[in-house]
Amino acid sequence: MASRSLPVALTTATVLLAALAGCAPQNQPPPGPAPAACTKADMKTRTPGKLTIGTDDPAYEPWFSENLPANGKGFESAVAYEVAKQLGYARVDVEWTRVKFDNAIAPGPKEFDFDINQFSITDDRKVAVDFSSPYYLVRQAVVAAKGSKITGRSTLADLKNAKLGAQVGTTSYQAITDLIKPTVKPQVYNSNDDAKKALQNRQLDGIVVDLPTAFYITSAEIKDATIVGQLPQVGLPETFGLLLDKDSPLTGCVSNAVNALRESGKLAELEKTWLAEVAGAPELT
């Protein structure tokens, strides 16, 4: 997975706050160019008129649909095509690759212009390519078994008398003692797997894991599973970005563009088509 939880240890109010707002200032890339050199014209892509867009092989749901990233389906499907239309590109325009998550990451010149593949943005990885602004801020999410006595809860509420667990050090954890604040002691497991073993045992009502491990969980992992909702934010986001070469010259335009659709509402409107609605996933208040 791309994906995992940050130590709480990390947390700052400062951070957090500025998060909220709409951004995540740790991640922050310096300002890009002005928009009118971010044409269709000007930018230097690997083939002129075309945008090619990376991504892995096989593309999971729910940031995919049916493993075919060009059907625009699922929400990085639908993010990176939006980013093309911000960029000038035209559907036709866009031409897809598949790069191993690894290979992305890796140092050298990338077979494409961008990649969308649940990147989380992290200094270690910054050393070898760029990252855009970020699209997605990581949340959290209940995860239950079947039949469990908070499945198809909807309110924070609704969990106050649940038995939960989460892995110790995490903001997942961080997201029971401090959101939920259950009336029952939550559970705390070195990693996981250890949590997610005691959800299969019936140890637990249910566990707190980040959302990209929810869909992983519910979809790979345990058959029986499935997410009760996603939390409001808490502690430092993990945020996932838009993948590019190393000192990319499209790395400002991409970082415009994902910025553009933020401050619109787009993003947070793919965010709910495809990860709230069509992934089961709703919003607990």
Contents of the next structure:
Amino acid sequence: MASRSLPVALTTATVLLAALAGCAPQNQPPPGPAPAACTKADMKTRTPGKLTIGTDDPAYEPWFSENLPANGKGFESAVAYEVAKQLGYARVDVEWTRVKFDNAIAPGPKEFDFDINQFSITDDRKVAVDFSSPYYLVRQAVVAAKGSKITGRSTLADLKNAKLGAQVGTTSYQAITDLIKPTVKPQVYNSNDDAKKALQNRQLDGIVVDLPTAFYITSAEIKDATIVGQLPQVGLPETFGLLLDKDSPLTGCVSNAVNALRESGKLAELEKTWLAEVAGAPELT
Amino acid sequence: MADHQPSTIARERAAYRKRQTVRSVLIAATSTGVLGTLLVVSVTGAPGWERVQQSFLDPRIARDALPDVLTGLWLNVQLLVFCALGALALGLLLAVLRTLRGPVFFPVRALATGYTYTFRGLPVIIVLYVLTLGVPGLRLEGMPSVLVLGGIALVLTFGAYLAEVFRAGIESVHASQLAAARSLGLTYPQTMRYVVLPQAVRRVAPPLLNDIVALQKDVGLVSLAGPIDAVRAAQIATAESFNYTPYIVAGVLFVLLAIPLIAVTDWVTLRAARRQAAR
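Would you mind giving the form predicted together with its partner chain, to go alongside the form predicted on its own above?
And the full complex, kicking off with our chain again.
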């Protein structure tokens, strides 16, 4: 009896599982079109045959270069063109439009097919707009005063004896304690502003902030500060996604394109080129 | 004495007193029990109790956070000892300067008065910011560490409070005491040293210790300049676990730390009261 009932049971289970799987809700990108529709001919872009990409004005380094998104230089410009290529649009088919950061996030009709402007993916924003899957996971970086004892260092071990600071309760602090594990007790501040002040005062050898903040600090806030390097990924990083209109028919296609770029290693390559090499934020290993 | 028999009235009186004692103990116990039960039921019976218990009273998270919070608390204790001594010395000095007599000392009195007005008015956080993040900005040679600068900020602030307490004590010593001392041939400094200050300090010991207990909680504010004290360690642990239990751990430790000081305060107050009564 047992020998006969086993195959029956297995078959029943398989049928049941298949049925359950059929009923299970799909956790895939929002009800976008089937991959077959992700071609230049089928995509419902604002201007048929063209891909309109939005970003802010001015568009800052190192995400863009010289405030010219169409030159393909800078990390986000490069990512935008790679996504377009993945979707079958040539360089000439891409048109740029300028949209203020806040306007892009506000609900309402959009003047772009997707916008790329260091938008962090958050649940609050998802209520108003769609996001593609992330094209960038925010890394932590060490910022030091020019000429301090840790400038120009290239390994995590070189930072062991540095006096570092970070804001309380951040991934930056976690990066110090989990990755660098310094022998000197790290300093913890209420805000990045306090930490920056201590850095300016030379009370610290370096502070750890996320990379976009590090670019802002070194380019606009503290002139005699420099980025020592990026730390390996740690904690639950913030993610940047391409922004689309709520329930846009393109969300699925754009997400697929970003996923393909990530899997092929293209995103990592662009990150290395435009953030680590051109923008001078080398990887600390 | 063994064959002494108390009178019937005396025995009845003793029995009555005993009954009354038992009765009041029972009533106290019952009322405490009722109030306690009411409190426990109303708190644990609240719809959100489960969630509060999880996020504020998780024993596993408390255990994990304890070592770091204790390390931070050690910083608080060290700072407390140095800042308390510094503030007491500064306060006493200021009070003596403020009570100097004679027109020649006017500028000294004015400076001391201005100082206590300023530093009692200034929020301690602002003094801390100026000293721990402002002063090092001068980039002078031999700049002391953030801890020393933070300690100076606290001494400056609490010295002003304590100066006023000392002054109140000095002025409470009756004028006849001074007159008697001077008529014995003591100089002004000698009068202060042997007659006025001993009486003054004894009288204001309770409020002085009260200010020291307040200082004990405020030394942790030095953490805004970077060092990790007990509260900051709890904050870090809370940020990691999204659970507020570490704050409770720090709170309990602070209370434990304060208990000896508060007990000493109460004892000093009681002893002073007894001495006054016995006089």
